[in-house]
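Here you get one chain, nothing else, as structure tokens; it is the form predicted on its own.
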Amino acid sequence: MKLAGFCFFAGSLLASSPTFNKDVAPIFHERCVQCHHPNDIAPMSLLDYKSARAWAKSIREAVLTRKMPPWFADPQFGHFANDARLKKDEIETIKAWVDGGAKEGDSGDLPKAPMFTEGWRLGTPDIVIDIGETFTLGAGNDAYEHFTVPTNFTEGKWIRAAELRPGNRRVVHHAHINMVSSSTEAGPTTIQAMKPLDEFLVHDGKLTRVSMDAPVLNDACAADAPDLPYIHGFQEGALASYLPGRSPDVFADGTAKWIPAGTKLEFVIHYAKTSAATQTDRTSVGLYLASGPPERPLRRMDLRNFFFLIPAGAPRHEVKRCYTFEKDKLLLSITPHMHYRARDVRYDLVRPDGRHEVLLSVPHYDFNWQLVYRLQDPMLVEKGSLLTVTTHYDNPNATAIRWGDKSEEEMMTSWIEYVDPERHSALQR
């Protein structure tokens, strides 16, 4: 009787082990296939059993170690609407599925797969604008290129989202789109627009870096910090950005961005060097129109410290940038941007009454996954509050490192989306 009971129990376990169609596909559809579908950024599709089954052991390892889905915010601080972490029961289901033989299950249990527009993660755009030419990139070189193209808008438009689509993902490392009025104007995110920096810069073709002889300011928050360009206040941000692992720009409900009539779009694209043969690219942007004027227009402020220096061989070298809020703002998201040597980044806020909170901590920054962290709820930050951004870098090289365009050089940038607290339900531009 005991043996029979054991056999029955074992049979019950076998029968109840998860299957792809019933248990795993719903998790993949909700959590993974936005990237893991054909012709997108992920190396394999998880939309169907055959494609997923070949990667079962790798999937198990990736979810158990929380390598996938990528998410780097310390859970002790902040709550984020786009938190990609799998829940504990989702991880256990995937583990049990693989351990149980990664079975397919009954085809009738398979939910309908999400539909994706070829090449566009947000679906078919209302308007598509590309860089206006097929650009050719020679092997072995980094390049920063600027392409300015007309929108041909005869009237202004409110947009609720923008998706930058690389024409060649092998070479487009990151890109920004600025709104400009003419083909000779440099957009706000470009070094060309930052004329006060000119005396501190070295130009190498179309690449730029801060000179080794420029003043050094690792702690831009220090009371005795010299008055160098762009270490106070903020700079206007781009219309949209593309970064490794970063989701498209989807603006919060009740917000939108305004593109005036006659605007031109400046595409600023970092092409990463490649040892392969000559490559071509024709990057484009998809614009998604809002139904009308928003309650609040969306803004982006960029915070940078251009003047740090990371000594040769330095471990955990600290760099800071501070910003004092000149008026009340509702914060919506934070995106840190550094390069290979960045180790961590943290955003500390001290309010006028002395209250301190950590808005975001990324203890293990990954250059390959430059995520936007969207706040669960808009955060009101009062005038006079002090935001401190602290980053650490590891430099094992025998030479010092300064700000520069190349991935082998470094940056210290934060992009913060915000709106004014006041509603503008009847706003017109």
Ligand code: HEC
The other form holds:
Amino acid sequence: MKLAGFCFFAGSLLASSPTFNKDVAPIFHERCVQCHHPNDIAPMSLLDYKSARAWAKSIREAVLTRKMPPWFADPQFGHFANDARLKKDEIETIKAWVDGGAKEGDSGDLPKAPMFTEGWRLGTPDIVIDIGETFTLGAGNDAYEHFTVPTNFTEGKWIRAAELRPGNRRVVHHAHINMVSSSTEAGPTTIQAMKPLDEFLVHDGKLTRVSMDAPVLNDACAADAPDLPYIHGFQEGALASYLPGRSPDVFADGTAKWIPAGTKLEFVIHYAKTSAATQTDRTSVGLYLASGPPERPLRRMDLRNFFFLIPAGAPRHEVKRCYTFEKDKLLLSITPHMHYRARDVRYDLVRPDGRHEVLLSVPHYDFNWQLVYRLQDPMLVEKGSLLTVTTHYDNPNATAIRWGDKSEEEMMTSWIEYVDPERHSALQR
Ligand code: HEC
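Starting from the form predicted on its own, produce the coordinates for the form predicted in complex with the ligand.
Expanding to the full complex; the earlier chain stays at the top.
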């Protein structure tokens, strides 16, 4: 009896030692390989056993410390559809796999790996439009480039997703696409379009910044805040964006974006500093058509503060921006965008009846990971509600930092996707 019992125990221990093919690959397929496949943003592929095996120790470390998958929202606040955090049992499985010798297992256990079509994460697009030229980037500084290209659409189209795909991931740091009607028009999210700002701006080639002696407004929520450009209301957001770690723009079910006939696409691309070698790029966007008009057109409002000043040496310098809802809106997602010096950001909502909630808190903001936080369920926010965005910055430099395109300068931007709560039976665009 005793012996049989022992054998049974040893047998079950052996059977419970996880293998790559049976236990770990399904987790990697679901949680890791969208970045960890050949020629994407991550340094190694986790699709095949050999390449994953070589990284076993650092995989253990990265999942135990929750460095991977990247996710920065404080779990105390909000629920997010794209929450990337691994479940406890997934972490346990990966840990046990590594501790058990990172075994491959039975080849019959290996599930079918997700397919990656020529680098398009969303599969083959219906329409692909690129920047229209092969752009050559010299060594050295950051560059901000604009490319305006025709869609040649003779009729308008509803799109359900847009995947902005960098041509050269070594140099494309982030990119946006605006819809414009002529090649001389600057899209709504570009600084060139923000005419009332002109007197406060300094242009440095194609890079722009707010001048050091422009008015300073760190707390744009203060009752006595002067009426500076863009500190109230919002601006219409871009069609699509590419940011490190951000998943492609897939519009929520029942929504779509409208691209009118004759629209031109303005690509705004931030090329980050490159080393000695000259690099080329040909970035493109893949458009995915919706099957018909949506119940609700998707919109994005961008909230910014251009007038903060982060004093030299300041630790945890606070900057705020407020927005009062001018009508009811159904919120879908939030994307904070700052640069290297941002330390945290938080979104507080106070409804007309006084109820307060934190929509999103990112206690350790990281410029290298610019994630979109998609709300688990669309959130109805009533007219008159007040949204406060609070950011803190650390400035270890001997000079003050103001708003600017360069990564070493700062931004304070939030993109919020929303739809009208009313379903549109007869659509007004
Ligand atoms: C959103 C894209 C993305 C996802 C999802 C993701 N990774 Fe990564 N991973 C990266 C990138 C980019 C790097 C390299 C930059 C870095 O280390 O921050 C990286 C680095 C790593 C490293 C090296 C860490 C180090 O310290 O050098 C490991 C190990 C790793 N990932 C494991 C995983 C595992 C395991 C998962 C899934 C459970 C995962 N990653 C999910 C993008 C991703």
